[in-house]
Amino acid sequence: MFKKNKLKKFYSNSSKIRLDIIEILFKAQSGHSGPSLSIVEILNYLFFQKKIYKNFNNRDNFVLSKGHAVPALYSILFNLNLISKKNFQSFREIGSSLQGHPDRTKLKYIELGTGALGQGLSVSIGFALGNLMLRKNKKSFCLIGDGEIQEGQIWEAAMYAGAHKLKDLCVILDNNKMQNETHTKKTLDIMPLKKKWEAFNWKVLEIDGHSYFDIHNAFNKFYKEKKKPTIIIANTIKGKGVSFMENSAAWHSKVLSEKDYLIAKKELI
């Protein structure tokens, strides 16, 4: 019974996070819906189950390298009561601390301003090295996109982390198989993912990125890893949770009409 209640709460929270994402995207009439919706369960688990920001002054580090998906992170912070409703609803307004891409100079909960894809992993490696040198028992998490790994800097960083056996570094790859308004395979095929990361001396875990059990088991394995960095390849659905957005490349940054908004809201409530 406990497990059933826990699962129900987890997925209910995911729906609430998605609903809040849709709310601010509709209000702003801009922003990235598809890539935000695909990472909800991963963020839900990290921030509500593992509670990586429970003590922000002694936190694990988290970098959202695919910065255009920041509405999902803002929704997480709002549901954690770390940002006010007024601030949350100011998304993308001039002068708001909640810009269309994360800005660490405007909001303290953002650890790196991202948007230029490919750079987040290098900074996460820096966090991991810093924690190691200071003998801090902390983890460094970095969420990257599948289109993002077409950037050469990702592979330089991957080679470095693997060679230096940064066991407290965990990368989560949002493998929704789309980038911008097309498919990654059409732009530049990134397969085979598992063999590539293994070749760089990483522990590779491939999961359903919307399954609580898969996510839970993968992060448990990361916490037990003692010899190498971990990458979790999370197979996800772009636009997850909203029927007409799911697996649609068109909903990368398409503006929500009132009709679309009302349909999405009805499905998520």
Given for the second form:
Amino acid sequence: MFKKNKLKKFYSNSSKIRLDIIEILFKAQSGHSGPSLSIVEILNYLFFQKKIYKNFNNRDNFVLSKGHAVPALYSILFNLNLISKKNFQSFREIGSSLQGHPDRTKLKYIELGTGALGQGLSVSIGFALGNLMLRKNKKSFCLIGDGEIQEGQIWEAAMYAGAHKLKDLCVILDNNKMQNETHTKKTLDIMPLKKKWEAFNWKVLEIDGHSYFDIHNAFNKFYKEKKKPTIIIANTIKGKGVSFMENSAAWHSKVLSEKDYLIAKKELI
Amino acid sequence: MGNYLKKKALRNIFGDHLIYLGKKNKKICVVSCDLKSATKTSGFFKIFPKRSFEVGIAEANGLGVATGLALKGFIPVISSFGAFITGKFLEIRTSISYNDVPVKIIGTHGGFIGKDGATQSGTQDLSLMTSLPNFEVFQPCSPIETKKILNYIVKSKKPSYVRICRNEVGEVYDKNFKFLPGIHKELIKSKVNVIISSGPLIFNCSDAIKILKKKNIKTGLINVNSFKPFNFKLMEKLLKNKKNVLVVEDHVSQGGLSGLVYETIAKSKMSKINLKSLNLDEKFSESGTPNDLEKINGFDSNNIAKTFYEKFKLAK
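I've shown you the form predicted alone. Could you give me the structure of the form predicted together with its partner chain?
Below: every chain and molecule of the assembly, starting with the one above.
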């Protein structure tokens, strides 16, 4: 179905994006590795396959509601040549436009500064409503975390989008099954995900969030959807791509030592 | 001061003027949180249904939706009770203030609102909202001031909070009044005594000044409509050579008008000023008619006058 070359290119690009994430996290000696690594394939697909920022002034909107995963977005923007290497490496430094959590007032490619969780989806609804008023046939994407849906505002927003049948709105839920301290299941179980979102009148798709095949099919279904907002529940692995970070709650925001960094780099090259 | 005309509730003025502005500017849209009739946006909803969004009893989502609309180039006005909407502080702080997005928040039912009681009364809103970077914070006292502030905020590229009280009031300005952020107005001039207030309490203060006049105590009146930006230099100039200053506000003592006047004096060298403040201290409001609540809390004109001459030992 897919050409081998295309798949190879997709996965090698994902490795490059991961490597660059590790580079800046090591340099900054802080930041969120696990939750950045779990969303790489999804961002890679949206920005390199769907090319949602190709014409930035007439773009589809993208909000990274789980703002702590911004190293992944910075790495995408760097690999799209939208930010310079020098700028990229200034991540988390004083005066940098690449803040620890995204800041739209400092970097124009950030559509919404986020960090306090639960707020991005409401703003993405505002984007979708704005597009409807402007009669722009544009999509509004919002990437949220699984732990993030413990915030009440998510459900206010979910109720609104479902009731108003915002078909151009697509939420990607990064279901890496962990949050700041430990497993979501141990903190506050969020299951059953599918039934919850279906009950709020969303079209629910469940996929392997690291599979090009699954991601491609899910987004195609979203583009064809005519009646409901879409949520893609992307089952992912926190820390994906670096063996010792995978499925580890400790690597939510642990600092990389030089030894960690060298092992991670070796695994990703 | 201008003449008292037929008294009007400022929220009605807000609702009517919003329709007028909506006709002139098609970018203006309104977000409601199930309080259209109480906050007087029903008229706008009826005339401009495509630019009107009812989010239900979900203020946090409403604020986010308004943020998205503003980022798309619209001018969203979101109205609710001040007590409710400013309660969503984290959403306002992150989505609007931190992102510097021109969302226009109208907080109605500030101060003593009546029998619904403390939970619905905005008495901490100014303190919360003035703490937020990028925000402009205003409070009108009269119909003309309300319209001029609305004219300003829909043009401003900054996020705004406007506190609108429930009282029915007259007018202090004529139609040529120009509103500029940070410009405090000396409504009644005086040499040594002055009352500083904001919003509809201006009228109680004005009546108190008439009572004081009968006792031969000449007292001035300063109206503050702009809490942020707050022009400290201008306030200092207005207070120069004043001896007795009373601040009157229907808000808790911290973070409101009293604090700003104290700060003005602390920043200046005006050490000889006697300053007192009539405010809600640390209390919540309660159920009662607005008039009774004003009386029991000491905000009626008689008590304002009494406070003035007793605190400053001016009565013979």
